[in-house]
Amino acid sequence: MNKMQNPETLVIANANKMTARKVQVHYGTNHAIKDVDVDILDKTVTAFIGPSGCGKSTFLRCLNRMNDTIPVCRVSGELLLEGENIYDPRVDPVQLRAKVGMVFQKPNPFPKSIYDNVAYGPRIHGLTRNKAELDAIVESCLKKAALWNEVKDRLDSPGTGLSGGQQQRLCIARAIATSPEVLLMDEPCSALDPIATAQVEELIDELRSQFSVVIVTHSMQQAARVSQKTAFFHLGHLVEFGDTGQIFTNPGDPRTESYISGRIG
């Protein structure tokens, strides 16, 4: 019996990375997110959908506490990664965000070589005793983001002056520099042409492998063929929450059928 046969093998592999109960979110008086219970599954790409503002990226932001450099918004419920509680005053943010990493909207690189964008990270949360592991973690994301033999000759020129889909793809071997156990993308291919996004989503569905991907989009094609896993937010409210086939073919909630067939949006 091969290990993916191996039924405790796959509750082992899927089992709660985090998990949320009762989080409320408030900038100043707006209540923006209400009561939201969702577990985010180990080596499984979780998807968040629903019309624009309805909280799907503040939801997001509440995972590695984004949302404490927005000095009004306030933050209750609680908040688990493997089991601790990521907003108890002893967390670190910076450490957290080393353990569950984001990529933004837009490409972001720093205005830094293509090497020394991918090796921030590690540098600055000492996950390496010299150059030489710097060399190989720096070549192992690249290689895990698709991107290493496009830019293996030209490790020190800029990052800037990469291609968009190339940019964010850098962003992504950046973000999985510090080896996180969960990685956040908030809409990254809504800057992208079609074949970028044909590009990153297939490497979505590579990296599910080894992480935690959650993603938010405004693609529900895009959630239909990356996601195992749909959570659909409407108005503050998480609706509805499950297996990303029967969300989109069965839903149980009149507000997600109302969303996916296009009445609402």
Second form
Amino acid sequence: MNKMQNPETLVIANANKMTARKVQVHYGTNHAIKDVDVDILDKTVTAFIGPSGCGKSTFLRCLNRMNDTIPVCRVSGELLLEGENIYDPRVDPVQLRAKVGMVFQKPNPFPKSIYDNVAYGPRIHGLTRNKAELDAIVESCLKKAALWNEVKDRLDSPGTGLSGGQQQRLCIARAIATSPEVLLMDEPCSALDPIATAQVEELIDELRSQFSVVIVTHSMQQAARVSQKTAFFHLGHLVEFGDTGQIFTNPGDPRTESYISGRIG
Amino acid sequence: MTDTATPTPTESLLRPSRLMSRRNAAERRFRLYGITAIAISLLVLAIMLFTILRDGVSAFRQTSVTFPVVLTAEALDPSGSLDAAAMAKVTTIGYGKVIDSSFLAFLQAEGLAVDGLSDKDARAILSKEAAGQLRAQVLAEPALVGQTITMTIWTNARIDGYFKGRVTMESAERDGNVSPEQLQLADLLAENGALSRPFNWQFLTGPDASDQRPEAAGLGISIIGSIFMMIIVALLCVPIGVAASIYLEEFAPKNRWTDLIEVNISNLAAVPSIVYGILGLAVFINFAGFPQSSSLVGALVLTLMTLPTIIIATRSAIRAVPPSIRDAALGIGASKMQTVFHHVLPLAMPGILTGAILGLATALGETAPLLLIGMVAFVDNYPSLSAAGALDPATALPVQVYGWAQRSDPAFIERSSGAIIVLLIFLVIMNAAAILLRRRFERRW
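Right, the form predicted alone is done, so what does the form predicted together with its partner chain look like?
First the chain shown before, then all remaining chains and molecules of the complex.
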């Protein structure tokens, strides 16, 4: 899986990381996701776009089984992570979530110190043997999240005392501290100002060299800026999925075109 | 836009419109209602505290006479052997005579005499309790026999009441238990300096006393009983209540069974406490065979009564933790249990503590269920202060208040109010502890 990486290449040649086939999601009697087929490629940013309530967040939450916490939610179909069905009864969702991390819409740091926020994941997963290793992980994750320089002198102060953009980057640092293979981001910039958004977007681009990233966004500009692949959802259907450039310049479906040009949604 | 909707074409912002002034008036009225309500409740609280303090504070002081007591060997140790078993044959009557003769001798030596007061009436101003206490003191230290010791002996409740304003010369005329001459003697003793009003430790540490000697009645056993019960209730209630709430709130599936349990918990919180007393009587005493009047049974009954309150408070504290924290923890691969114990529970802690203390405070003040399991009995022996003491008979503070308030002697009104003060101090201490703990657990967001 460790192939040569050529950032210049826009044509995606990476291996499949996650595969979804005929995925259906029901909320009670409501059929929220219908027949979705998506391939999430390794070391690629995939954007999910679509109007509110189209099911893109729901689908995202299926990818690390966060929907399990909603009792009325039922998922069927096939969702594979490296060829293994993540909805297999033998799969422990807790173990899955260590591999498929998640960043949420609203920054939600724990009301603990900045250090403890990042160190929590490695601690519960037993990734480190001693304090020095943990320190190293915390430092490298905060550096990857472009937050280290701002917080290195106050790692003991509460994570909730940071600004909104800093908090979101802290949450990203926390999510990558468990070294996930896939990072899911549910509208990570919707609560941030343009400057913080730019920082997070830059960060996403850097993270692409290590993980595959799936991002749900309402901003089509953001999708165009950060992603290589784009999926357009509408009313629970996956309308179109393809290279970002192609979706935005030459959409194959009239609904995609209407949404991108602002006529629906 | 046409402006047909505005009746007055020149509406100035400097003049409030009619609707606006009506809205402002309504707001002012509402604030006034609020202030009135708070003022009334504060006034009621002030009146309550004032009456309790007015009636009760005097219970913490006890009028006493200090005079030398000659412990004559012939009377107290007729065998002359200083042997404890032989000395124990002398009853309190013998000691009473020693005190009486010493007191009369003291009056004579000091020249304190009131016309028309017999010796019998003169010595009756001393508490009948004194003989028993002297006997216990001498039996504990037989070497005292033959010596003259200075003792501070309580006066009886009427003389005590005279100095606290409860008894007057006029009321003494009509009172079969006290005569004006006795009060005159008390006045003479006060002038002589033999009368004092020291702090009444007996009230805090002593056991209850009979109807005839309110001056000796104390709260010792009921304080021990209440402390025992609070410890057991806290040890049982908080872990069970918190564990049940965590399970119901975080782990249990939401179905008809859990709905049923939820409704039942809410209903149990509203069941009159005396019903729990009947339950405790049937289950813990008649069925399980625990000793009646014991603090253990009282605590078990209070635990049953308090659990629903604690569960309801804990559940709402857990529910108030924002779901984003759970998502965050689950999202980085924490298990359900880790999510609850690392993140949800610490954040819910202040609310849980508030609920627990409220529940314990209710339990501390609860009387009715304890009446049914026999904690209202007259208990004269201290429970053992070890863990086994929970099985010994005891009473509780609120029950003691109830018991004293029922007795006819007006001195017991004072005792009853004094006991309420002690109970309130306990509550204040518990609430202060809760506030301190809450401060410690509170996290900044």
